[in-house]
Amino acid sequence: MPELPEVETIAASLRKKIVGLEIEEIELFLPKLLRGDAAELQRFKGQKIIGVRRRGKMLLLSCEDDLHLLFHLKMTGQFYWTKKGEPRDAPTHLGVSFKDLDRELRFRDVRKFGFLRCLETPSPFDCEELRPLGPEPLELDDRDFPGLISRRKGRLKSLLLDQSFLAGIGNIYADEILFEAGLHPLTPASRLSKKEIGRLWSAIRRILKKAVAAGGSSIRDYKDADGMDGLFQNDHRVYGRKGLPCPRCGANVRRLVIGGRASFFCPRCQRKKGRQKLTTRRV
């Protein structure tokens, strides 16, 4: 699933494209896709899209009027810019087309999971799917962070992956942030030292920076908007590398099921803190 840097380097490249272009019509091909009645997408033609912005894992496109497309990609969400009237595969779902522009944005999804939903408010982060989402960890301030954790009890690879707590990370992310702090997947938010909340805010901050200026890490089939991969998974250190040396200390790196999700970390550099009662299984 794209998460914080992938959709936001999608946002970006989205961004210097559309702000200021007259949606001219959008075809719904797949009905699923949208939660609401396609009745709604009407309002949007001739409507000018005035930004797009990330918040978590989603994507929001505003128009005049207070009007709103919210987009969320799931597992293989993607948009792509394709000749208008150009014939659509079957996994394109949606296409978007502008006045006086001989080229349309399509979004596809070969898993069929993402979808999209019509907003019509002057606070789109307030509708039901935004409003659960904890702080962006790139615009919470150092001094609240502590505080935020500290409220805590979950297992830190859990923690990272609620999007209450902080909106944006997944399953990559997770793992190699926790690497960079040098801290066990099954460590305790409630037994970190204050010196361990400080490694662990510095490395959630530092690895999303990196991700972002490298355009994401494309594993699968990630691509943004412009059909470019992203860089980063060139510098992933533990994440799928499962038998691999680590790169810190030569250690293999290892992989454990954590609620139903792979996490890799390196049983050297990550030593768990104490004893701690293993519900999960390596694989």
Given for the second form:
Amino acid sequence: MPELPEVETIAASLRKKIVGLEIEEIELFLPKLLRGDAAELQRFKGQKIIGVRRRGKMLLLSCEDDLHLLFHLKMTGQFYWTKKGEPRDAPTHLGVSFKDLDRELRFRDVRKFGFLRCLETPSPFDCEELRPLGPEPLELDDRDFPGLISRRKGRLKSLLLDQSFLAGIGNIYADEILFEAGLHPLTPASRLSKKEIGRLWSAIRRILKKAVAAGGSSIRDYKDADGMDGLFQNDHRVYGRKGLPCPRCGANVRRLVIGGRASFFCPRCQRKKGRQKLTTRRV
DNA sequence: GCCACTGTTAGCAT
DNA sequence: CATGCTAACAGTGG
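Please could you give me the other form, the form predicted together with the DNA, since above is the form predicted alone?
Full assembly next; the chain just shown is listed first.
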């Protein structure tokens, strides 16, 4: 389930351990994990890792000589460390050992949806997988958001999940963001007032920043590369909370399916547009 | 055994 | 072209 905050946390945990290390061996146990030619992987032997970055939900390990490893963890991808040469378990599909280090980095993915790709280019962010992504929500200038959303028509929930709109938001944070903004997930983007666009943008920033600070959400499989759980699952206010009271108003959280995805929201705090005024009453 | 599940995409409909 | 919906990927867990 790694979304932006989880991948950001994994990148940080990986970065502090592998930058500066020289790759000794790379072993691939599941050919379909790699998009491209298996021989490309061998070019990384002897290469020093100089950077670990995130773009959307993808992770980029960069070496010298314009060589990069691009990972997508999809639903269940995980990195972890073992002692060098330790037997691998069935869902472990890749092992990377380093010169002068008695441990090795492994990648496991129970559902096998994740992928790895080798890039050789000075501009890895222009590759096929990364090019279609929209802006990074935590880097986009505040002034650019209204223009970005004004060109879109779909429902807010689907829009937030659209990686070409903003990169990195997934199902959990989309629901938490819409709750924070007080907007119904079915609201058409084209019907937002200026004020609501402002609320949506600050909710996006606030929720993602808090989730990054909390190290992401550990619901099922998610752990960072050091095996640490995130804490943001404790701050979820609607996601996965069908039938439980809304923490703001006490109404029962509802669940809807939108575009095939579960969507959780508070029917009172996130009114459908057009109903707020009718139900306003004096005290 | 049946259904749901975090991500994404292809294919088809509107 | 844009958007919406479903199925499919493969496995685990309730």
